[in-house]
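This document opens with one chain alone, in structure tokens, the form predicted on its own.
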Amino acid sequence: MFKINENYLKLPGSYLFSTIGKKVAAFTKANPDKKIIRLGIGDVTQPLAPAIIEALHSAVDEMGQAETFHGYAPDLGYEFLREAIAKNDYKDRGCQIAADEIFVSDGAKCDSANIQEIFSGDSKIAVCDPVYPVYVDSNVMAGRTGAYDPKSETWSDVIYMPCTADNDFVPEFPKETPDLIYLCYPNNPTGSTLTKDQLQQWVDYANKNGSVIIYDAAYEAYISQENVPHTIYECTGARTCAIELRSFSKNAGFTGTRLGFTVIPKELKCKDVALHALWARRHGTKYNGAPYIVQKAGEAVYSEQGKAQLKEQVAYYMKNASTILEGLKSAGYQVSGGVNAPYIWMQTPKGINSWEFFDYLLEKANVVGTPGAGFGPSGEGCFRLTAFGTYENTLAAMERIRQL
């Protein structure tokens, strides 16, 4: 008969969104004259960017016509859009990374969900707390974290790095080694980030350990802080240590049209064996690149004019992070974040935890936020808001919170 992957089974609950979806989903229901604002999942608002657009018709009359009709994806990715990422989000900042060193994808999340599998089952591996779900959920799933302590909210063999407002929201290094560093910044959900001397200590312990860093970069766009890096390859040494995971999705819009990439530099090794031959042998194989027509609006997220547009859709999402965190801070409530990155952190008022805050907030003031402890235990006791409303709704919500 057959068997199931037990390791599924571990998995408390549902996942932290869809949770957050089935209570909406519910108040709706019961309060069909309410206007609930939404500032609890990281989806964009704001349409695709006319170059984006121009960039998805003119494929689609390519691929209308035989001469120009395209049919699988190359492994990696087009050549032209791995050309471009290679150019503009690394040489042109001072790193050498190579088109070939690039991994097209239909986004990050799968990405950092999937990278997992080219490594050890019994890889220890370590994560920010809080964290974003996806790296320590899929670990569940492949068998590495041990038992759940529902008490605690946390897994036995996880080595968690608390990031709070103790520490600045920076992690100090942990006492066991880990195999796998999952590092993500700007962070979601705290909002904070590293300066480029932070990082650079992280990438001389990663070397220094036989570590591996797993790096998220998909909030890059957001960085506003010139001693904040955008990449983890302007650190001295992270070629040897180092992969990378980016998005088009908060930066271009694609979060319903699906793109990213992962960097795996030739140089980074286990032994004798590449990991960029592993990730390439996995993308053979279970190939999860995006379509020409997709690829071809990422290139135009390089070209000037869609680089023009871009910094005006994210100085509008940043817009709202500054109302959101100026909202909060006249409110009263204690806040982080907003400054390079499109998320904001509170702590919830005192005895409430933040499940409690999440119902309090949708019930009284009708404004759907993300409860701190669906990131991990060091996230019990805050609440992050995401800037990735309209400006319409941001100050509404600010109002309501402000008349609570």
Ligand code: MLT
Contents of the next structure:
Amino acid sequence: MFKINENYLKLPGSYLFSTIGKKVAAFTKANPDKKIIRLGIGDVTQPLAPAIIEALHSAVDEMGQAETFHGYAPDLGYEFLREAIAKNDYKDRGCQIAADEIFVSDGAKCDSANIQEIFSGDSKIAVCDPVYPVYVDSNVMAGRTGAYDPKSETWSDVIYMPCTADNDFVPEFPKETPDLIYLCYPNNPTGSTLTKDQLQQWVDYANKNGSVIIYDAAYEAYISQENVPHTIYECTGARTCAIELRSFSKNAGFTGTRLGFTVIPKELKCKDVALHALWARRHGTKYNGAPYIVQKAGEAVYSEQGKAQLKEQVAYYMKNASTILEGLKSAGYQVSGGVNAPYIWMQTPKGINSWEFFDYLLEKANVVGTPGAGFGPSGEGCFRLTAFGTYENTLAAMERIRQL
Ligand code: MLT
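Counterpart to the form predicted on its own, namely the form predicted together with the named molecule:
So here's everything in the complex, that chain up top.
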């Protein structure tokens, strides 16, 4: 008789955003006349920028001609895209990342879930708490997290680093030394950031202790403050201890188009084995590469026209972020985030937990958000709203919340 991977059975409930999707679907079915405003999952609402559409059209035309047709993409991604990334995201910021240290993929969610595969099964992971649930869930599936305690909603073998208003959302170095440290900045879900000095301390810590930092920089396009690093490679020594995950979803609207990449510097080694070689091996075996058409669209993100259009799109979402920040403040809520990130983190009213608040907002205001508890135990008592809605819906949501 075949056997299943029993680690999957340890996962409580469904994936956070699937649970929310089901709840909203049930509410919609029962209340078909209600106009629901979705500020839950961080999904973009603005159409792809004209420069990207133009690149897509022209790549589609190429695929229809024998002379310009493309079959399988190269394992690591097309050179034209990796060169554009290396120049714009790294060289222009003074960081030494070569095109062949960049692995193009179909998005940061998959990469952040899959990257753990190249590490030993007994690696100890550390996560910020609250945290994007994919990091922990994927390690549960791999059998790395020990037993689940439903009371505390924690895993016995995971090191949780609380990031709350009490410590200004900055994780402290854990007592026990982790092998893998997941950091996401600008942060999902709290919208908080680390300064360059704070991130440098983590890089120094990782190098000193032989840990690897898996740095999720999916939201870097939203950084507005000078002292906030756009990439971990702005820190000295990051090439020997950090992997960076990036996405085209949030900066360029590719949540449905799918494109992302992972950076693994060649110096990042365990004894004499380069992680770069392991990830390349995995990519070659398990991944077919993002489509040529999509990689051409990704290249257009870095054109002068593309950059200007996407700057406007980011500004559009950040106007939503200030609308939410101001709206919630004027309704009497305590809020943070929303300055360098498209997420606003709010305290739920006293005595109401985050799932109760989710139901309350859905029923009374027909607004969908994300309960903080879904991101980890320290998220309880908090709630996340995204700035990725339309401006009109964002305004309407604030009006509805003010009237509660
Ligand atoms: C979120 O809402 O946290 C993200 O959009 C989910 C994702 O990017 O996978």
